[in-house]
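Below, in structure tokens: the form predicted alone, a single chain.
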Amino acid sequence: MSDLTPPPGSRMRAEIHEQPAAVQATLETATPAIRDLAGRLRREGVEYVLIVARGTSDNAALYGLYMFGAVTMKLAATAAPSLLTCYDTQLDLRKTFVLGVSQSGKATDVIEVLHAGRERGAITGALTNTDDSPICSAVQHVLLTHAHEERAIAATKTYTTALVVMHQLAALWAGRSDIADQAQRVPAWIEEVLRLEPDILDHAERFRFMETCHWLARGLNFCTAKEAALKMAECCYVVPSSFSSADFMHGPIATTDFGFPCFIVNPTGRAYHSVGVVVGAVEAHGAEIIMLSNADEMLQRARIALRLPAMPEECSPMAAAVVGQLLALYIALEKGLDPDQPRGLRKVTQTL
């Protein structure tokens, strides 16, 4: 059993461990705006949604791409910003929705993107920790995450709050109350994937000399395998790779030899099955699968398997997220890293 353990103070384990509190605080308080954003949505008729976000917050967008198009059956897209802060593309948004996502709200592109939408005839929102922040002022209505200042680097509570926000969004336009009332267990789906701590702080060992890897999944958990990606680039100073396992199995499984690490996301769902056959491929070729499921199927065919709970499909990239956020920072740990404090790196980053 590894000795290896946080530094005292470490902010962002401290982060992790207020996620709970931080998604029942959001379920508690963004709900009337919520509500009152939905209802234009549906008053107005908007067909279209279109996400525009950097960094983590542009993995926030993804789950959200996935959301609205499954639940509310609207095209949803994430946006490409150069298209209009750099081309000045004349599109035509009426009937869209063009949400803005950004922790700081800070993030120059994003709010020029929304600008432009409301010039064009869109419904702008801002998802966002920080209500006196400039992408506030730039739109109609302000969704907020509610997860209270986040000092460490590395983005944690904003990144799951923000899930919960766009999961409420996406089930109360639709009218779906029973999916919104699935987001009530989140805090005790997260306190569960919290008591794998122990187990992650053991295995981080292993992947002190680790210098890349793969995320894999598909659907609503791709955002899952670029999040922990981008967690692990970030906070361990590896070169991972996240795919769609769709995609995975169309050229870049080539990369993938004996003993190559492949972090799998695959909860029971509608993408379970077909997440499951590249989990053949992937056995095929002799890498270490380290499976992030609630199937036991899928669990016993691992190295190293962490059990997610059981909950429902939309929810399981809320918990699911946490499990990379405590592989990052053990990894990083394991390392000699300072995951408070990543090279290079400020807490908000401007794009021009």
Contents of the next structure:
Protein chains: 2
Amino acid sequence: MSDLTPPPGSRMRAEIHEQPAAVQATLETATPAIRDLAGRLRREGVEYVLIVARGTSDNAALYGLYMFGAVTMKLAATAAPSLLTCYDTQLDLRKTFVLGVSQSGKATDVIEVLHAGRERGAITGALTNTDDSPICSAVQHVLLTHAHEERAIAATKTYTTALVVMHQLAALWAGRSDIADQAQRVPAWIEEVLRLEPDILDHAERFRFMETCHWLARGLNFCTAKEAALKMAECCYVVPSSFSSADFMHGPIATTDFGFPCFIVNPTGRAYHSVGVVVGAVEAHGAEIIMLSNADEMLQRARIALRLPAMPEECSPMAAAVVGQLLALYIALEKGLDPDQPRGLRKVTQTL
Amino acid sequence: MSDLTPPPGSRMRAEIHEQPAAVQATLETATPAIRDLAGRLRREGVEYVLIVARGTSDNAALYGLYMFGAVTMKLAATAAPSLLTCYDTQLDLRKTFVLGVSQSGKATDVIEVLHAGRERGAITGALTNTDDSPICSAVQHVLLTHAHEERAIAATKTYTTALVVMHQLAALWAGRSDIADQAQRVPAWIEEVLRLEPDILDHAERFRFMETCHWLARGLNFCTAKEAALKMAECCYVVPSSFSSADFMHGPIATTDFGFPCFIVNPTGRAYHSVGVVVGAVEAHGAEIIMLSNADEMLQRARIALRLPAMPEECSPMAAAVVGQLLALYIALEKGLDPDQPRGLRKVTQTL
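I have the form predicted alone already, so could you send the form predicted in complex with a further copy of the same chain?
Time for the whole complex; same chain goes first.
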């Protein structure tokens, strides 16, 4: 056990704790624009979704991909910006909704894809935290998160609020107000997860010398594995490796030797059984399991058990992401690193 | 320099060397079926491609995604099998071509998605190395690679021949016989890469204690980075980390400290300049660069330079993959591991 105390000046910690309020504000203010867009997508019979994003926003896009698939029943893909920015691909994008995700609203390659999408007949939208940013003037529909300014390099509250907007859009597009309504409880579920903080602080010392690890999940929480791995890369300089648990069985499991740290995200839901099979496989390799779940059966099999709230699977990525953020924050501090200032990164990254 | 001699009994080494002949045989025998399918996709005005695969085949799918985008100008996506196998998503797949990739032809989740695709109006195809396998009876169009039996666990010749089939299908669907014809020279280009073997054997000792590394590329060769990282995971138990070089700049570059090994794939082509920017960034971090390129400017900036043939960008992933295979093979041998028998893996992996 460490006697590390929460750093009072940490911007990342402050922003992690702002998430219940940020989600609440986003739910209260973003709904009219989401409803407007959802109605248009239904009226115009849009059949395909193309999401374009980078970094943390690309993990939010991955959540959208599953939500638009599993809830809205539309074929959704994440676009490789290079197809349009390097390869000048002339796609026919009628009947397609192209959504760009960029918290800063300044991701140049994302904006370029949105311009191309509009020229080729797509309905375009921007999911951003920054009103009046360049991405807003590139699209027909602006969906704003209301996370207020995010100052830490590692994105936290702009990620969870982006998930909330995707959740609402997918649910309203599908006409599933029952699913849309579930999000009202997300602030409370995140509050519940934030109460794990002292526990995570206690466990952080164990990972002082961890240099690499796996993050595993499947389906709706695949984005959680990827985002938590990215947070650990950015803040802790741990080399990230995140897999869909099904892909993991097709090769990467070979890297898992005795004691290898495997962080597994497996709340109850439709991917639960499938991820459970992988838990058995990494147990057989003698791996150390750190489990994020709300199922006793999963938590009992872990070296370190981090309990998620009982909640619908569609909302679980918003709560599970917060556990990943807290782990990245406190492991970084144990390593003597400043998670607010990762080396080599700036808040806005521009690639073409 | 190591005095390691090539292992005469290694199945993986033998199969790496069989690739020029396997590609030649595939080009000679697969064309009628590819031409037949390409004609149908044109006639029926198919607008979307959904590729479903796991493991190495998923990396082949990634190549297809760029080829169907950049050459055929169709919106292509890789499907998450879990959307259909776990979430029971009811997609409308008319005007969509669903392609399953499985060398063994036994990937149960891939087959399930193909069945679902056919029910929902898609044209379905199977890209496999195994005639009469279950995947063949699930689809309307069978595209066979002619790599003969692959016995090593780590896929090599079934990967490069799958790329050749994707290349031909994308080119013929687009009516681009100029691009299709380029593949005739792939066997010779692979022969040229195989002549790097003594050089790679010499360099392998340097990586005896390498535990992790980055593989970076973009666009058409993003699949090369992912596949080489997977080979190193399977054969060398190196924890793989592979990125689109653009995504890499949005976070993971923070993990790259002085001397960190970065394998970069950057042949000339439309992604060349963009990847070059990332080379500058990892140089600034003091990383060790191992470069796969056919451009002097790139090779001169590397600690270890592995020269690719001068070749069209569309074919370069087939040659560059072989460099990754040879690196994985000889680094595994330096580590005292048997690349023919990675722990915890079998030739056919079944996930649901």
